[in-house]
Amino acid sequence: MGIVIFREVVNMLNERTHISKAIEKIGEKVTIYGWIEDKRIVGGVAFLTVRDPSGLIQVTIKKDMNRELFMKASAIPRQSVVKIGGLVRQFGSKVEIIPNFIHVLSIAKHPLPIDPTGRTEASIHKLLQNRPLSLRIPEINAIFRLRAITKQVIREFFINKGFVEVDTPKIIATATEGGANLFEVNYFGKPAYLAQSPQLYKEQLTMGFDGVFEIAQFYRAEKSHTRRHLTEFTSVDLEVAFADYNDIMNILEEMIKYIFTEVPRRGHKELNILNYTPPPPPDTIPRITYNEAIEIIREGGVDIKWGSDIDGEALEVLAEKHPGFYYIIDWPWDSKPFYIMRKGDLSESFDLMLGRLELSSGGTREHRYDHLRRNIKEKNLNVESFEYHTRFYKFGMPPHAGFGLGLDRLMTILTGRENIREVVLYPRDPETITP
């Protein structure tokens, strides 16, 4: 039975012509698979608009030429999935198929929860409730095709640099950075947590690799209700041996240039559907120190205490002066995690910003065993809880540095979306979780 089903699937793939290719085959017979996006009955002629993920085409059936096929086509509900075979022909400025058969593979029940043509707008909540059906809306489909292109471009960039892709655990025994923003899970009767980042694992891996990267989901139990926060997010992480934060900022700058060059080039069709042009790749990304940022903010009329995080109104002031990409470097060490390299009251750290939006953070890591343990103590964390990690630093840990970049936030920039939930297939936030 399984062999028969497999053969049927192979036959479908072999006989199928994508609509984007079918419109080029004037005078040839093709078999297409798709769904009926629209249907018009004008006198004795049925016009079906059939779409698949590659495009759409008109199928024309005249009653006086094939009454049975005309009646069948007239009765098929919109959005039903069909298999159609026939002759491709040019009719004026249009290309159409004159069918010799129509098979209904799946009937769409009406009324539909959303309009898959996109003509009737639906709320983001309604779209997320019906995500698979929403992918028939060309603009939404284009967003996720661009997301796939972006991940491919990022992987390509890292691989061309000689970095190794890795997979780190998502169920961990202790917090990566300390703090309370953790999802606790029952791991066979023992407490465990969903990983906030691959940070400590990717640092360990620089003992044997020159550089490692990972693109994966991570979790933060923050009750944030903004348009740019999720509890499950996709992070792009890199860690490089024998590097400091200047080296890493250079790599990240090069990657940003590559992304904002290659994604528009490879995803021009999708961007045309979205009617959007992403920002151009930066010539260079300027670097301002935390101290300089504080001065700019104060000059802009916002009272900010040294050592504070930069957010809200303060970011608006910075964004006015730096509307494009820029780094904020040399943050106060007290505001950074224990694994960041300390230099007095400051740290070898950076945030990559685009206007007021934080895209990435990173820095030089502390690779010296004694200094690392001291850092953990000064952050009021339990040193013994991190012994599983710090013990490797006794065996020759190379100097290293890295960053983490939020893919979801990056996609809002590449697609021109306002809400991060629009660029994630099944977003998770404090109010949203689906089976």
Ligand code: AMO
The other form holds:
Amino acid sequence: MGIVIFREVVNMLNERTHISKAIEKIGEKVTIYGWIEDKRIVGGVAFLTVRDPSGLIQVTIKKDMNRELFMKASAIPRQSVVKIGGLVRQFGSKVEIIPNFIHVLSIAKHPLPIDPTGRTEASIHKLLQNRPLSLRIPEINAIFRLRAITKQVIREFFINKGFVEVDTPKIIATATEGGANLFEVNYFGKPAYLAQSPQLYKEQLTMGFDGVFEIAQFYRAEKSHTRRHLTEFTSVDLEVAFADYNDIMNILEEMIKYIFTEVPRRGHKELNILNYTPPPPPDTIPRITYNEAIEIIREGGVDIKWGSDIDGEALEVLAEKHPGFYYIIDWPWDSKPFYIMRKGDLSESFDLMLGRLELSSGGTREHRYDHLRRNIKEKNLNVESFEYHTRFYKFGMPPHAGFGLGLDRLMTILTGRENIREVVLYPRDPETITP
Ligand code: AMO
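So that was the form predicted alone. Now I'd like the form predicted in complex with the ligand, please.
Everything in the complex follows now, all chains and molecules, and the chain you saw is the first one.
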């Protein structure tokens, strides 16, 4: 018997019952939409397991009750999309649907590139190549629902503080984080670049708002092949007028506590599916100076030059002493971008760490026109090419400070994943820009 693909004009959303709700409607008629996850024919009975994003249910068709429907159900390939209407009933400890109709809405051709039930494990490469199909695997689906919950929690935190959500351009004329790592685009025959961060724009906006935030994708042409770098990443940015880096570290600490309390509360179903408990919210986040960090590292037997970045073995030693959240503050000015407030050889800056992982960085900004121009010069950048930005600093720029936090890195912590690619729908790295 051939399979007829069903097409009718109805109000699908109105008549649809999600499977998680259908199992509560014992004795009632429901219409479900979903995928055939499994099919077993035992004697004269066809058992279909149907899944939608909310759950699973068994659909049972006895040959001697409805021969035509039994034949039809037996012929539908697994993973095809169906609309099923019938009576929900309790059968022993199980709830099942006894259907009076099954419409096939879309046929799945076999073999499928990955097993969307997740029972046969696929490599991360294969999963990414088949991202939409992989979303039917409950664990993977849960990751992206948690990501959406997290974004909502962060937004809510900022909005409750009275900060204004803004959108800055992603096509820009000059670098913000220094000249390296810029993607160039051909902008009607002239060079332009993809924004590495909203840095300069968010600073400018403190002329008009007490605080601004943005959650958006930014671009870095870094040939990093690590589990924590992407060429397109999502940054959570904040910039606050009349604030310094201590104020910002207080806000970020409060935000971290809020996220690590609210996300597990609202996402408990998803975390159950992942069988994972994120770290608890910290009581306080200790602040250690760069100088103290260097001392700890040297005491741990790693030779590190003052002024250098803290990574590799050095970071290992530090993370051993501080496995939880901690700030590294007062970095050498030479290691920070031109917009950071200088304090002699040091700067009013911080990185927020969780063990070995850098989650965020920020600081007080230089708001004085002359000092800012001097900083640009000292970083060997072209002062004139930043004039489009610095000129506003002549006209009443308030003191301000802020941070940028990597949402993708945060999501690896909240979901217990090792690789940043697992928490991004369509990750971009130096090798991959498809699909
Ligand atoms: P920074 O360059 O430290 O600071 O970036 C801020 C945070 O963004 C995340 N991040 C990345 N995540 C994944 N892949 C990448 N390639 C990548 N690059 C950065 C990290 C990092 O801590 N403008 C400043 C912030 C500020 O001062 O407000 C900035 O961009 O989690």
